[in-house]
Amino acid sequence: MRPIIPDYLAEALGDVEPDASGEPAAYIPELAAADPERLAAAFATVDGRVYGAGDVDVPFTIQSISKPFVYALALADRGFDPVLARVGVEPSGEAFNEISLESGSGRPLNPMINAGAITVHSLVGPERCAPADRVERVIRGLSAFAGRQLTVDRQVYASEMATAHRNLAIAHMLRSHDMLTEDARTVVEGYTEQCSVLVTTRDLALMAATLANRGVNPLSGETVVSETVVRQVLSVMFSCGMYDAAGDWATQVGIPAKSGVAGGLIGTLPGRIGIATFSPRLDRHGNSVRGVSLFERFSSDMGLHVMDVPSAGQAVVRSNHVLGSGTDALRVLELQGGIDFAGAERVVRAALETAPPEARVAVDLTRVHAIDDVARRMVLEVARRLTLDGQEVYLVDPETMLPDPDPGEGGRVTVVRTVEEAAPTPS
């Protein structure tokens, strides 16, 4: 059976696609250069699924992505109280590279804005770190975040320096508040450095999975960092994340999230799924025009918003068994609880794993209370599949938590009140 959720990626970045509004950030040469038809996406399970669809190993800069990762090691290196001394946790309303500080203080607002996010550079490490320790472990977290080793891409890296007279600015104003104790120049060099580190959508996908799984890299099993380092960083990426969007984007999207200027943004639900998107056309925020779209789609087709709460219970797939032998034999996938995009997720890969031998499949509905409207449809997908694979599907639906079920093109299944109505007669 074909995989189902890099085709439904496919089919969303199709969707979005002829979308050619926006362009490349213009202020950075290097990224303005860069291929404004790149399109990618992928999300990354907990216990370490990827999907993938498009251009998700076609490298890129992490830019303002690096900003929650960052903001993670100083809160672990340093403890909470110095780094909340230094950065603050307000929205700013403003955009990522405005001077918002607080009135008196000199305190950057947050750490996703630039001024906040140089002050949260020069933090990661142990006290009088040296400028390249700091560096090196920064590219050694994020890397940690990636499970796999990062590396800094020179020539965006030159390129960002030779333009970085607002960051500049923004650093010697904070020196003159002593929110950075050392030279103004060195910490915008580590800080664009930082934003310099060569990603892939896959990887973010990944980095967004380890903040999604308290903070253990669902791949390489690493405790990157502990959970409530996690649990302030998402707060303040579902607050903070899309700069002066941040509003709109908490009540219509709702899933913590962070962008960067060279096209990437990726999203985290805790506990569920990491998700990014790649498309370096840029609107007025800063933001990726055809990620943003995506973003949306993705929400509200598996509800993913955070308000959304998803229903409590026990594994999806109470059983996967064969019943009968033979020509006669019978696969059940016995399915339980409530079931949304993350549930629907184990029953296809339970279809997939088992790769079903036998002629005839049944997909048990009898223990679910609640299906969602993304699960419902990759619940007929599944079946449909199998009947194009040759297999004949019943769907055991006493309670007709799927009504009007139909797979779509090429699919049929045989609803059943109960497996014994599609199990073997014994001889």
Ligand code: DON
Second form
Amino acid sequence: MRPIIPDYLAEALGDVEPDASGEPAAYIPELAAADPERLAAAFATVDGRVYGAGDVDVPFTIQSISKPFVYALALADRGFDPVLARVGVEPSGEAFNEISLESGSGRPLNPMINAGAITVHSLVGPERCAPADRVERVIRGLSAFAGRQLTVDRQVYASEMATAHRNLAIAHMLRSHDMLTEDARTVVEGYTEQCSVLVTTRDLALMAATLANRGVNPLSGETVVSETVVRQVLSVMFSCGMYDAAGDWATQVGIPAKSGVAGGLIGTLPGRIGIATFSPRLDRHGNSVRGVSLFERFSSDMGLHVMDVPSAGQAVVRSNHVLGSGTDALRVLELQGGIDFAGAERVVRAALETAPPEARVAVDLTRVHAIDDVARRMVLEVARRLTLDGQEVYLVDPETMLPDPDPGEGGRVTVVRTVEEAAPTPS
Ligand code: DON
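Next block, the form predicted together with this ligand, ref. the form predicted on its own:
Below is the whole assembly, all chains and molecules, this chain first.
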């Protein structure tokens, strides 16, 4: 059978290919010389399947796409407070290389603009980490996100350092405000090595999928950073990842994303997929022209906008019925799907507000495939309150969705594998 998703990706690439607007980054001579016709797109699922079309295995430098991942490493290495004390989380609405710091404190506005990213680079690894060790930690960390060993393109590094006047100016300003506590040039050198790490579109899709998969690389299974770190990183990508185009992007595409001046672009759909595209011509914001078009198309074709309203929690209570009659009658609340707060609220309503008159109640989790922490606690609280009201509660849980269920003081549940085990025997 013809592969559906690669065919779709190839068709999308074909549609954007004629657009030759924009220019490759000119301020880094090595990037200006890149082949502007390169074009690729890849999707990586949270269980590690990668679909691609076009030049998915052609290497290019990661550039600013390194910023969210290195921010994740700094948060993991130093903790939130020390990092937030040096770098804010407010969108700047300015270009990526604007020489701007928060007035008074001198703190960069966010980790996606260069001022923030240079500071973040200096916060990776333990305090007083030697610069070379820090770069090693950065490359090791980026490699863990990609699931393979990455290397630095020395030519691009040398080319960018030769013209890094603006980043050096930013770093000196940061140093003057004590946001950097080390030699400004050494930090810019480390940051530029970070930007010069070579990746392919396939790597980037897997890196984005690692964020989508709560920080666990879908191929290696390695936990690269914690879920809390991932949430922070994705939030900042959503509000600041596309610089002064962030608002347009958030409304039109609605996918947490990050671009790089070599032409890469990534997007992460939490819990779903990582997306990456590659095309070197950039718009005036420094974002890939054809990459932006591809993301617009992916978002609308596949309903990927994170603000699209999910299906209602109502569907969580699949059925609410009674088996048997008289004193033996069993009220069955059959649940289904993934249950979060909104879904659990429906269970609370079905079980408590309409107060089933039967003396025995079964909460059937047979068709539930996921239940988050708050929903787990709410379902157990439902069980506790039913017990306190004198009802006998059964949890039908063949897949152990609620291991060791403890409904708390005064509550009691009997776990069974099938509704039949709790159902009254027909007389
Ligand atoms: O700091 C710089 O100028 C580059 N090495 C990275 C900039 C970048 O990729 C901006 N993103 N679109």
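Residue numbers count along the first chain shown, from 1. Predicted model only: the values in this text are computed from it and were never measured. The term rigid core refers to the most C-alpha atoms you can superpose between the two forms while keeping them within 1.5 Å.
Novice: Using a rigid core alignment, state whether the CA of A146 is displaced by 2 Å or more between these two forms.
Specialist: It does not reach a 2 Å shift.
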